[in-house]
Amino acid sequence: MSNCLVAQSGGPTSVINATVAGIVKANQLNPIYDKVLGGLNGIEGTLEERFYDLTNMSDEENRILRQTPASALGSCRFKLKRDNVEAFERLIAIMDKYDIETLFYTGGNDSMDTVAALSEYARNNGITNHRFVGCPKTVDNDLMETDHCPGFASAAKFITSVAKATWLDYNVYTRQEVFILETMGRDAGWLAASACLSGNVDLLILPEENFDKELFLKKVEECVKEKNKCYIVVSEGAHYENGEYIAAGEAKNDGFGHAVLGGAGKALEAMILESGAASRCKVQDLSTAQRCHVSQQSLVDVNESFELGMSAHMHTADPSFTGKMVGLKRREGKEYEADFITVDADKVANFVKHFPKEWILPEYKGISEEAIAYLRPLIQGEPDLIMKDGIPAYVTPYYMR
């Protein structure tokens, strides 16, 4: 038998390691490969031949790996460009050297582009002994061809919990106050929208609709006049009609050419105070916390991420399986269930699945009942965490060993 390699790329999630655990466990139960190697720091580390052998991982470590946040193998922001022939040749040579038949790549949009690009290169060059499989993850939930992405549900559960808790906190005072919660979401508003599951969001600002400053301030003023309070949730990628972000600062240096955003909440605070719509504002930017927490993982999310890894491994028993991403399809019916599906990676790469505009209520009033019905099942359940010294146990990252 040959070997397989699993690597991680892009921004982590609280369940990204569960997919790795699923691939390892699947190969222990049904050995398709001699070894399961972990590629440290994604394609970047793989090109440097930096690996860690995961084959004989213990059951205990596998279980703890599923609850370990961030990328246990390390991540990267390496863009594998199609005109970089040297990188393709180098990667294929390394796969030959270590007898690696299949590369499982866990990541978001750009990672699926890597899977598509490698599959395309192999096909165009008559390379049949190497295969490439995508395993999706992103808290942004913006990948096409899948009902939702592993990682999103746990982030949504965390955001909903924070929204509920901070709403209760800022209501203890009788004074006038506006609270602004900022979430991730450069191109899509799934995370910000999920805060509405708390039932406490007064105004919601998403990237899917152009920001109207005058209308927004009017609605803030109306809300404050009515309740003496206003709870606002804004996505970091909210922007004006001309495409300019409302965020206080931006830069294009994340390695993939995407804007690195932050400051949308502070920008709204400045608008509100300067306009006199309210006399006091408080801003909470969830920043990295929304993607690396573990204490409020969704059990649905952890299980799906783990089982997706197992499904991806199983599909590679077919020697023709390559250039695919394993995704999720929701079954019809009242009770939530999902099946694992496969789609061509090039149908996912370089596309964005936006939060549906028909689910957005007018005048920043939140989301529809249909949206709530989509979101609610995903955040259900809590895994039975293994604890150590009063906090969840984590594996030591493999790139630190």
Contents of the next structure:
Number of protein chains: 2
Amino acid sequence: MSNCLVAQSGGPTSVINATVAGIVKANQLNPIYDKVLGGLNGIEGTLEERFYDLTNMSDEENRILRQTPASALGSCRFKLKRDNVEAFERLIAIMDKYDIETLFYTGGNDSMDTVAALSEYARNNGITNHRFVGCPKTVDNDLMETDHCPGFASAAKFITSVAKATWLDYNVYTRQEVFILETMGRDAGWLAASACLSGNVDLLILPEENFDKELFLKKVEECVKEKNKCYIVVSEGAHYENGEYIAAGEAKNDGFGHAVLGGAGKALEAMILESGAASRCKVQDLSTAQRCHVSQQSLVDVNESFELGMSAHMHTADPSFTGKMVGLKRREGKEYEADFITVDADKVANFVKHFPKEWILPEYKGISEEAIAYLRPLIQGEPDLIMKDGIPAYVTPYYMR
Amino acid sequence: MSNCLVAQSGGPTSVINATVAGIVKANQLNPIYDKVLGGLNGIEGTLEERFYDLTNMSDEENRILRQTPASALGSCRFKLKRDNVEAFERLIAIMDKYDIETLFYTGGNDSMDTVAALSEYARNNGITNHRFVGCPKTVDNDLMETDHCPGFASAAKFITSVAKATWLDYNVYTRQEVFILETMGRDAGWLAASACLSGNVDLLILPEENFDKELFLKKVEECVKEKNKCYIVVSEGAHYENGEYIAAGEAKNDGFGHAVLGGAGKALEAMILESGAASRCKVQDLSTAQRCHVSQQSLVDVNESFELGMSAHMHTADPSFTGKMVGLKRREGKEYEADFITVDADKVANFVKHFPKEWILPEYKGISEEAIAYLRPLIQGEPDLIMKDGIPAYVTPYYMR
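Next up, can you give the form predicted in complex with a further copy of the same chain of this protein, since the form predicted on its own came first?
Then the entire complex follows, led off by the chain already shown.
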């Protein structure tokens, strides 16, 4: 038997390691591969032949791995460009050297592009003994061809909980007050929209719509006039009609040429106070915690992430299976159920699935009942966490061992 | 039988309602009072005769109340000044009118001043049929005469969890990176210090020490040089030797004349990037969520908060019990246990218990083993939360009914 390699890319999620745990577990139950190797720091470390052997992981470690946030194998923001033939050749040579038949790559749409590019390269060069499979993960929930993405639901559950708790908090005083909750979401508003599950969002600002400052301030004023309070949720990617982010003053840049955002909440606060729409404002930017907390993992999310890994592993029993991503398809019917499906990675690569415009209510009033019905089942259930010294137990990251 | 009144003041905590639940439960088990009235929005609403009858609360509501964050009775930032004789007279008249013998007031050191002032006023005016009892609550843990304050431990548990999770998150990339976690704590560094329970804090900035920018940047540089990373925790109240907050640019003002802080993390980030001590920095300001989350309630904290309410109720069976606060005293010995004690409210009022200087390691290196041994037992255990629609269930605040 040959070996397989699993690696992680892009920003972490709360359940990203559950997919790795699923691949390892599946191979223990049904050994398609001799070894399951973990590639450290994604393609970057793989190209440096930095591996960790996960094959014989204990059941206890497997369980704790599922509740360990952030990429336990390490991550990278290295994008394998299609003209980087040298890197392709080097990767194939390393796969030859370590007898690696299949590379499982967990990530977002950049990672699916890597999967598509590698399988295309193999096909074009008559390489049939190396295969490339994508496993989706992204808190942003912005991948095409899948009902939703592992990682999103746990972030959404955290956001909903914090939205409810901070809403209770800002109401305790009788004074006039505006609360602004800022979530992640550069291009897609799924995370910000999920705050509406709390039932307490007065105004919602998504990147799917051009921001109209005048209308927004009018709505804040009306809301404050009516109830002396206004609870606002804004996505970091909110922008004006000309494309300029409302957090523009704060924008930096990451290695992919994407703007690193933050500060949309502070920008709204400044507008509100300057305009006099309200006299007092508080901002909570959920920042990194929303994608790496353990305390609000959704059981649906952990289980799907784990089983998606198992499904991906199983699919590779078919030797022609390559260039694919395993996704989720929701069944029709009242009770939530989802099946695993496979899709071509190049249909996912570099696209963005936006929050549907038809689910957005006018004048920042939030989201439709249909949107709520889509979101609600995803945040259900809580895993039984293993605790240590008062906080959730975690496995020592493999790149630190 | 006469009645009692319970009211809440100051900033909320995750377990502030457990004390109310304890008072209500104690009176159901051992009825000292005919009615347990909730005073809405603290002294402010009490002076407006806004009450909610809590006497016959169901067991289910009592359980959910214990896990409901933020003041379910509403709060106020109204400080009863000692020269405001009119307000004193009005409060006594209202207590007469509603046959209220005892006022239980939960809050921080301002609230203990209210308890002290009211009992002093009663004593000076020969009023013996009205009594005033303080129940401590503050995430800041800065009250004198008690081992610790209900509310602190749950905030500390949340901070520790987030510190661990974000530390795992910022390590996934090999790139150079500094992470800054900002906690509450205007005058006392207990909350920031509690992050050290994660075991991953490289540098800790507390308000108990004057901030030395030069030394700090040197330490950041050394740490980044050694491991390419640096995890920093800063208290919002960190300040220079001249008293100026390092977040000074961001300071606003609350109704008590205290500065409303925020932005210490951003201030450190600016220093680090400007100096070139590191090239990349991320800031997480925990803001409101640290004091009102439900997901990381400490079981020790919930139970102590509940039982402190029961203890306070029980103490008032003695008709001379007034002007007191119920606090906690830790037993000697290896296993953590604490007893309830009573102290004079005026020994607590307007003082601040700082994080002990002898527990602070030099050069921002964190806290001593003794400090860890003090903190660790407080964050242990998790209550079984009652969930609803994917997030923790809560009672509708009484001031909204």
